Structure formats: C-alpha cells, structure tokens
Amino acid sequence: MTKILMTSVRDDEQPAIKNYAKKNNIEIITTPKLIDDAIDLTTDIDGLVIQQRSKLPDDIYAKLHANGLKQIATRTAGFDMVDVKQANANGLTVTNVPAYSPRSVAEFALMQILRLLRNSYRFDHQVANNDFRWFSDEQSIEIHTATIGIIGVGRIGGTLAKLLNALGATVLGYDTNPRTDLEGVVEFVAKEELLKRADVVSLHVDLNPTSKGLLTAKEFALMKPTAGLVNASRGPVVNTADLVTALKAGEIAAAALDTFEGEETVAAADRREKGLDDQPLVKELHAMDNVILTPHIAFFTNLAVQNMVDFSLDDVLAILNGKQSPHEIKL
Ligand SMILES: NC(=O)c1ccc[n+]([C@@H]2O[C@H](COP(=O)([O-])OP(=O)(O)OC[C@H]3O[C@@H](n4cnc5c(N)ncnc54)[C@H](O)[C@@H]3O)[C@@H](O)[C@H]2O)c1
C-alpha cells in the first residue's frame, strides 16, 4: 500500500487526511514535526508533504534521495522555504498548491472592509470599557455607497472585486497587468487615483520586487483621512513604520492587519506570557485603537482547508504513478 508522510500537521486537518486516505485506499503517517525533525520516518514511505514557513536544512535533500523519495509536494502556495534546485538535483520534484480557495480570503478581506466601514473596532474597544456612546465620526459608510479599491487584482483580488461588485460597490483596480475579463465589476485605475478615491484600501498582490514597499509614507498621503487599510496579502508590502505614522498623524483612519512584517515570529504563536517586546513594530501595532491585528488566518477555512490537503496528495500521487503535476515548481 502507498505510504506518505505528512509532517507539520494540525488537529484540524485531520478529518481531511484521513476522508483522503480511505479514500484513496493508501496509508498517511502524520506527525505534528517539521520535517527537519521527522527524517528517521522517512525511511520506508513514498511520498512526502510538508507545510512549514522555515527553510529547510540543506542537508536534508540528500538524505530524501537516499531513502528513495521522488518528491516533495508543500500544501501551501508559498515555497520559498524549498531549494528547488538542490530539491531537483537529488531527483526529487517539488510541487505546491498556488490556488486552494481564493474566496477564503476574499471572504475575509470583505469582512474586514465592512469592519472599517462601519467603525466596529472602534465600538468595540469603547463597549469593552463601558462606555456605550455615539460619536458623530463615527456614522459609518453603506457598503453599496462606499469606493473600494483593490491593489492586486488576481485571484484573490478578482475574487474580491465580485463580491463586493454584488453588494453595489464601486470597485477601482489597480494591477500592473490589469484582467480584461471583469469589465463592469472593477474599473482600473494609476495607483495614485485609487489611493485618492477609495473609502478602504484592500492588498492582494503577490510579494515582488515591485510589490515590497508598495504603500509607504507618500501612498498613505493620498489617502482620504477617512479612509482605511486592509492587508491580507504579505506584510512586506507596507512600509510599517510609515503606516504606524500615518495611523498617528490621522492620515488615514484604521487598518486590518491579517498580514504584517515580523508576524513570522508572532502568527500561530502563543505569545501570552513572552509578550512582543522582541518585535517593536508588532507590538506597537498591537496596543492602537484603531489596528485590528489576525495572525494570518485569512486563508483559515474548511474547504481551504480541505483542498490543502486533497491537492498536495493528489500531485503526490500523479508523481509516484508517472504523471505530471500541474503544480510541479519549474525553475
Ligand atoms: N492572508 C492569507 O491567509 C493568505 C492566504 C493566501 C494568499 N495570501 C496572499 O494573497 C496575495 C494574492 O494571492 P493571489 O493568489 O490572488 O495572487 P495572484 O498571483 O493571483 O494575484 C496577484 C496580483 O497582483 C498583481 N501584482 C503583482 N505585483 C504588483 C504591483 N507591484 N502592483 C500592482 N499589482 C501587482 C499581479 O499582476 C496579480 O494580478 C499573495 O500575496 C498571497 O501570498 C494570503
């Protein structure tokens, strides 16, 4: 019977596993480990699938080949933490999953627009402290009267600018290789128009050298002082010191933050006793009124999920039965 062995493995993602197993009608061994601590039980399983942020030891490709793998697939989009190269040249081909359900994350950017929108952070903070007043900055903005602008229109973009373009939204594009197939959803626009006219900004664009630093000290001068941010992308995107100054100074109103530079250390950790004090930025964030931080769960759903596990195996399979996988990383 094929054998694979998943490793990094959460409680949640166990109902999958074992529905792909049966399935299947192969045997999946999990163990909650990276990889770089799971290699003695890799010596006698077919197949390999990994989910981890850190790179892996250099050693570990030589020792993958020795015990007679072929592959190695991660069910995550990202895969920089694999040396294809060195992947490749110890035979082994590395696959990765570039779409599990963009509406994961669309769903979740449009619950943090309409969080903006309609100043929740702010009652929040203020019901949690008694304080159940009305200001009158606080009168929110309906959604189908609001102008969103979406930075990065692709999947997940796309994805975004229909949901929104079905609650009467005026949707504005910026991409610098704009889609023509959402004509009447999304009307693209320069970056600096979008900046100027969006109620809140939404990221979704890949981490490029053109993308690093895309909104900075000179972006969030555009911005209407109403406005908000959403950040669902990579943190490296926004310029994080600039952002917190612009927060200060009333540039802009709020962003939400499911993404930000130094959540390496921070998301999916339990930082209740060690606090942030070693990740100055996050921690600044953290104590604003007018933050809402999440530790990278946008993509966090059941039929993500679920095709996170089902792709990886699926192009595990395709490679030990001889095929190819539209997912194999081609350098
Ligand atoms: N928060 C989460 O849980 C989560 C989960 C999955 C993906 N993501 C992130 O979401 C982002 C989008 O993913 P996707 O699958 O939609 O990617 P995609 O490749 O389909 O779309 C990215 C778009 O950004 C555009 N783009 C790239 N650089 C640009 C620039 N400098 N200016 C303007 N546009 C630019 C591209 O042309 C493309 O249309 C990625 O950064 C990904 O890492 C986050």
Ligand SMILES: NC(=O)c1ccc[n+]([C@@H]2O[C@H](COP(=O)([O-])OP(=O)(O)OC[C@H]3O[C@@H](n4cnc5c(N)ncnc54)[C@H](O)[C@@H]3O)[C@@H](O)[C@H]2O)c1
Given for the second form:
Amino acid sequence: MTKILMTSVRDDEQPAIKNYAKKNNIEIITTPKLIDDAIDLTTDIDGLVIQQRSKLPDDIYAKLHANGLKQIATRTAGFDMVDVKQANANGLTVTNVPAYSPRSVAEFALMQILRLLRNSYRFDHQVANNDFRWFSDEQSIEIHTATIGIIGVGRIGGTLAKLLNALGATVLGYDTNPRTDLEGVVEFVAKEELLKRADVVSLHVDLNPTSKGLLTAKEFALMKPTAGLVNASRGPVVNTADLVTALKAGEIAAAALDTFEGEETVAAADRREKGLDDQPLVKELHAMDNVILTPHIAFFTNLAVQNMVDFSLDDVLAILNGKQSPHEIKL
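Requested next: the structure of the form predicted alone (the form predicted together with the named molecule having been shown above).
So it's only the chain below, everything else dropped.
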C-alpha cells in the first residue's frame, strides 16, 4: 500500500486527509512537526507533503533522496521555502498548489480593504479602552467612491478585482503581464501611478527576486497620506522598516498585514508569554493603533483547506505513478 507522510498537519486538516486516504486506498501518516524535525519518519514512505514558511535546511534534500523519495509536494501556493534547484539535483520533483481557492485570499483582502476604508482599526482600539467617541478625522470612504490599486493581478488579484468592481470601486492594476480578459474591470497603469491614485493598495504577488522589497520608502512617499496598505501575499514584498517609518511619519494612514517579515517565528505561535522582543519590527507594528496584524490566515477557509490537501496528494500520486503533475515547479 502506498504510504505518504504529511508534515505540519493541523487538526482541521484531518477530516480531509482521512477521506482522501480512504477514497484512494492509501496510508497517510501525519505529524504536526516540520519536515526539519521529522526526517526520521521518511525512511519508510513513498511520498511527502509539507507545509511551512521557514526555509528547508540545505542538507534535507540529500537525506530525502537517500531515503528513496522522488518528490516534495508543498500544499501551499508559495514555494520560496524550497530550494528547487537543490531538490532537482537530488532527483526530487517539487510541486505546489497554485490555486487552492483564489476567493479565500481575495475575500480576506476585500474585508481588510473595507476595514481600512471604514477606519475600523481606530474604533477597535478606542472601544477596547472604553472610549466610545468618534472624531471628524475618522469619517470613512464608501467603497463605490474609492480607488483601489492591486499590485499583482493574477488568480487572486484578478478575483479581488472582480469583487471590487461588483461593489462599484474604481480598480487600478499593475502587473508585468496585464490581462486583456479584465477589460472594463481593471485599468492597468504603471506602478507609480497606481500608488499615487489609490485609496488602498493591495498586494498579491509571488515572492521572487523581482518582488522582494517591492515597496520601500520610495514607494510609500508616492502614496496618499490617507491611503492604506493590504499585504496578503508574502512578507518580504514590503520593507518593514520603511513601512514602520512611513506609518509613524503619516506618509500613509494605515496597514493591514496578514503577511510580514519575521512571521516565520510568529505566525501560528503562542507568544503570550514570550512576547515579541526577538522580533522588534513586528513588536513595533503590533503596538501601533493604525496597523491590523493577522497570522497569515487569509487562505484559511473550508474550501481552501480541502483543496490544499486534495491537490497536493493528487500530485504525489501522479508522480509516484510515473505521470507528470501540472503543478510541477520548473526553474
């Protein structure tokens, strides 16, 4: 019987995993550990599915190869934690799940855009301190009068654009490959123009050498002082130190960050006792009343979790059966 190991498994994934194993007559071993700490479990398995944000150790690829593995499937869209070249050099095919549910992240980004437009972050802090007043500078913007800029108009960004268009917002887009199928929905412009015109900028790009540090002090200086930023892509896309400075200086009004630099040691972690002293920039963001932090959960919906499990396991079985996965990452 085919045996597959899945690492970093949460309780909410177990029903989908059990259903898949039963349906396909395979054995699936699960562990909450990262693959870094579960390498001993790979000595007697056929396939591997991982999920993590931290970079895989350099020596792990040779160990997996020595244990007879042929592939690594990450049940995420992002794959920057895997050194694909090292994996391939050790005979390991790498796959990801590029479109587990574009609506999951798009809907989350829409929610955060609305929260920024309606200044809910300020009211949250005030009410938490028993201050139920409201002030003139807290007057909000109705979304059908707003201009929203989307950087990265792919599956998720395009889905968000359609949702915003349905609500009557003006949607600007910046992408290295503008989409002709979104004519009438998105006005594609240069990044600089988008930053200058948008009331909220929402980021939906992959993490790669060209997108790392995509927004820095230079870009924040172009934005309206009333504008907000949503990041539901990857943390390093934004220079966090520059963002903190821009927020403090009033160059932009607010930020809603589901991904941020340093999240690999913060997201999904209980920091109630330890605090954030080891991540000073995250600590600084957390203390600001114009920042909304969430622990990388934009993807976390019923359909997305089901698809992440099913699609990643489909890829494993395809490769083990000598077929090619449509989700193979080729560099």
